[in-house]
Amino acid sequence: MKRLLVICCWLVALTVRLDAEDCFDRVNEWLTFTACHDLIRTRVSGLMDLEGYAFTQPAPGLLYTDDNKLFNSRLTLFLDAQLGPHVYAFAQGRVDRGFDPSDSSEQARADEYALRITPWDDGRFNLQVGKFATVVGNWVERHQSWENPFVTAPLPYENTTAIYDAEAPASAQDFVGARTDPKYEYCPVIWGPSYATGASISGRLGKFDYAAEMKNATLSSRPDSWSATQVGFQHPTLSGRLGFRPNEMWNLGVSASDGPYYLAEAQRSLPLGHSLGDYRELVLGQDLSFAWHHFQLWAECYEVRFDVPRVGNADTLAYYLEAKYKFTPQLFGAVRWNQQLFANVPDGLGGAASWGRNLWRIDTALGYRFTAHLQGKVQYSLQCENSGASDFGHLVAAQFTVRF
């Protein structure tokens, strides 16, 4: 960890020097390689993130600590390789304290690696295989720290529900009861960018975009499940998105996903005569983005159904509306409204009860790009859960990013 902090501080100090831009330009040249008269071109790039969080317990979203503050550092390296005009390969590796910020020890891992083939120059068809982010929605395209105007993800991508993918509930009463296991045991609607393994096709036909994928794990699956060596393709998930771009300002899309969400170890806890494939996560989504001069707007809405053993259908609705405005070429502000609502399910006592806590959250952020390689952001979030105790949660976060 100390070594990583030293590297971060060195890069931050480098960017504030008068010749910082020239230094980074030279670094970019060193990290770019060509061969065969430019038919093969590879480039290494990266992000160095320093993050600090202060919040009221329990820790919100996918932050994992028993303290009321957390420091997190992250090094992300990208490899892009163009092999002629029709073959492209990419990979992403990270050194951090877990895929989601936590107080655990450092670890290194490969999050993405894929090969993409584009037979035609007009982009009408692409075939991609490997481990890569989902095609569902529009937030995934801007989830990296440099593009995301906030420090945290929208609510649908990080709010854990009562879905426990390693063991089925013993009864309906057990499902709607208080959660006693650690938060990491439970799953959100979509776990971050969902870097599961599989294959996809995508392309653009006139004003329409299309994408479809077959992955080894559902959108709600945890990072430990995304590798094919951990979860195979016995129960694949199918997802897709259809987009429409009427003009340069608007991008509208609809998404869908369907697949079993239980891990293999949950088989022993399922009702007799049932298998993992009988219990599925069904996701329907709508998204839009709008850009006009210095103003940008994004929104996503997900209607989600989990088929839960001994309970039935557990439905939830999660959405957010996000706006960003550039006050100057370097200074920007953003605000995001998030909300998630849970339907009622049988409570095992002859009645019905909500299977989750309805909540809303408002995120505000202010960011500044000091140079083309250094960015700083601060965020404040206020969250309220309908838990009966009128509890409000607060989060203050800061993030410094160096891009090279």
Given for the second form:
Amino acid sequence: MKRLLVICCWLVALTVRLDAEDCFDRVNEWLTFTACHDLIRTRVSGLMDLEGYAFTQPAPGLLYTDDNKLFNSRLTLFLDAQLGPHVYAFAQGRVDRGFDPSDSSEQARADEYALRITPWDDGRFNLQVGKFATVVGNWVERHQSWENPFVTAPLPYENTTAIYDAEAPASAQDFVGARTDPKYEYCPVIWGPSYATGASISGRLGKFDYAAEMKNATLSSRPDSWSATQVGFQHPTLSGRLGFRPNEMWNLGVSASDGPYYLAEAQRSLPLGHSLGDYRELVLGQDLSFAWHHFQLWAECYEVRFDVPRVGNADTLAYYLEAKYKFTPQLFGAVRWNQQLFANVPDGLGGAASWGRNLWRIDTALGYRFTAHLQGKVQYSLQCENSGASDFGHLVAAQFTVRF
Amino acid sequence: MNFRHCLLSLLLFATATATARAQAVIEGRVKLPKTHSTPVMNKRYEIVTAGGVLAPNPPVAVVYLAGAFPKPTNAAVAQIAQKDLMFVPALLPVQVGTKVEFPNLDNAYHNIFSYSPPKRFDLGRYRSDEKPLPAQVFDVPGLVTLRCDIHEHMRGLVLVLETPHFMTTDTDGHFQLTNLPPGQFKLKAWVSSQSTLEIPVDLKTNSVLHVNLP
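Here we have the form predicted alone; I need the corresponding form predicted together with its partner chain.
Complete assembly follows, chain above in first position.
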């Protein structure tokens, strides 16, 4: 951890130098390799993140610590390879304290790797295989720290629900009761960018685009499940998105996903005669983005249904509206309104109860790009669960990112 | 055309030729680096991508005559387009005070910006049919690096010079600067942000100087 921290600090110090921009451009050229008369091109690039969080307990979103502050550093390396005009491959590896910020020890992982074939130049059809981000929604394209105006993800991608994928609830009472297990055991409706393993097809036809994927794990599945060595394809998840882009300014899309969400170890806790494939997560999503000059707007809405053993359908709706504006060439601000609402389910006592706490959250952020390779962001979030004043939670976060 | 018109045309042509010959010319070659830039596009999170590869950028140099020259009376206008997800040209020399327009010739958004000290700006996201064309006036000499906030691989350079006498070499390094005033100057060749070659030159009227750099 100390070594990573020293490297991060050294890179930040190097980057703030005025001539560092040119230096980083030269590093970029050194990290680009070509062969066969430029037919094969590869480039190594990366992100170095230093993050600090201070918050009221319980830790919000996918932050894992019992403390009320957390420091996290992350080194992300990317490999992009263009193999002739029709084949593209990429990979992402990380050294950090867990896929989501936590106080655990340092670890290294291969988070993404994929091969994409584009037979026609107009992009009417792409085939991609590997371990890569979901095609659902529009947040994935800005989920890395450099593109994300905030430090944290929107609510649908990080707010854990009562869904526990390792064991089915013993009863409806058990499901709607207070959560007793560590937060990491519970799942959000979509776990971050969902780098599950599988294959996708996508393409553009005029103003429309399409994408469909078959993955080994559902959208709510935890990062440990995304690798094909952990979860196979016995119960695949199918997802898709249809997009409409009337012009460069607007991008509208509808998404859907369906797949079983229980891990294999949950089989023993399922009702007799039922299998993992019987309990599914169904996601319907709508997304919108708009951009014009220095203003950008994104919105996503997800209607999600989990089929829960001994309970029935557990429905939730999660959405957010996010806007970013560049005040100057280097200073930008962003604001995001998030909300998640939970439906009632039978409580096992003859009545009905909500299977989660309704909540809203407002995220605000200010960011500054010191150079084309160094960015700083600060974020403040106010979260309210149900309606009591004591249910307010606060988060302050800061993040420095070096891009090379 | 009658005889008088023919005579007048001949006189005008002769006068123009004599004026051109009164100016000096420098021609020669700059030794260019052997490496060339081959951009690799990051398509990781684009759900739909087109086929094809980005054009490589062969090395070129900017050759210019350094010295004290009067400022231009009329502001010049130049263009750097965004075409096929590249800056065209990738290196543009301009004289101080030049207005550079940035037409978007692609069917996708671009967001051109620069954090270089001589010129910091961000044009925001704009379409191919944007009118008036997004533009910036480059009024401080120096090297300005252009980037696109959407396409990480895009990189262009504007070299802002205090002289009106400059040109970009061809990809073999050949150049020919014409219409130069007589006198003693320094001939410079900008090869990269790390390397600018220079040599003193003594220009005489109606002369053609051959110079190779280095």
